[in-house]
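The chain below stands alone and is given as structure tokens, in the form predicted alone.
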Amino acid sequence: MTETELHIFLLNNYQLFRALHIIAVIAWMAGLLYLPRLFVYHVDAGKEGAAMLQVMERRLLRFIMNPAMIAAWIFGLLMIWANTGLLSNGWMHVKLTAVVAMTVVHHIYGRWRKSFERGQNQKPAKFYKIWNEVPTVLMIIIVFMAVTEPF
């Protein structure tokens, strides 16, 4: 395939990318709302709640998370691949930035979990409600750049 004709197949598709980029982001979006919380529970749970939340946090991260994150910046990258005039725009840079952050949150949730399933979380369960708020608050940011495109 070509460079011209690879140019033509993403414009083409350009629409399937954006909507399978929505659907992926609601689906990392939700995990991000979500593992934050069992976080929560699994602080006051006992030895049996505490083992059941365990499978819960891994299944969402592996199975829901990961695969969700990877298909949002797969298809993100792939409309801006067709259409690279969008890194002009500095809302565009600004959204980037914060699904970095996003990006790094997720990571961070990650190490929390392995913590969990060494049993050798630290944190309090207040600790993890103020963490539950951040993808919030990315999420609102990329929201207003990308439908707003303010700048």
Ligand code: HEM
Contents of the next structure:
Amino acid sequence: MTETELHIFLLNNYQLFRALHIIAVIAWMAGLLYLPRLFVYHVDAGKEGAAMLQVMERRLLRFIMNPAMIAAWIFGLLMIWANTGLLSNGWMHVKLTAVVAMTVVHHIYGRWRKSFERGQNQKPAKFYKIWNEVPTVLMIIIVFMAVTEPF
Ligand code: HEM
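Next, give the form predicted in complex with protoporphyrin IX containing FE (HEM), keeping in mind that what was shown is the form predicted alone.
Up next: the whole complex, starting with the chain shown before.
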């Protein structure tokens, strides 16, 4: 496939990538907003409850959040590849900065999940309630940038 053919392929499938991007983003956000909530319950859970929450947290991260994050990145980057001009927009700079922050939060949640799994969590439920709001704030910034393209 020549470079031109590849670029035509990317442009012809742009709307498909955008739809798949938004689907992946919805699944990723669902996990980022739910996992810290499970941590809140996990802090005060008894032995049986903790064992069940451990399974729920591991499955949520491995089978929903990780694939969804990877898919959001792949389809987002395919759209940038199809339209590199997007990178000269201020709103895309703000959006990608918030998206990188969201990806860091994802990895921080993964480390906390492991500390629960090892029975080493020291943090109170209130700590996870506060962190539950971080992806919400980032999501609001990202969606406003992506949809309104203000600058
Ligand atoms: C993971 C890395 C991400 C990359 C590389 C990326 C990149 C992009 C690109 C290039 C577009 C198309 C822009 C256009 O054609 O105008 C787009 C659309 C969009 N993105 Fe992302 N994005 C990412 C993550 C996210 C996240 C985390 C959210 C939400 C929390 C999000 C929400 C959206 C929305 C709602 C649109 C559609 C905007 C519209 O069609 O009006 N993106 N993204």
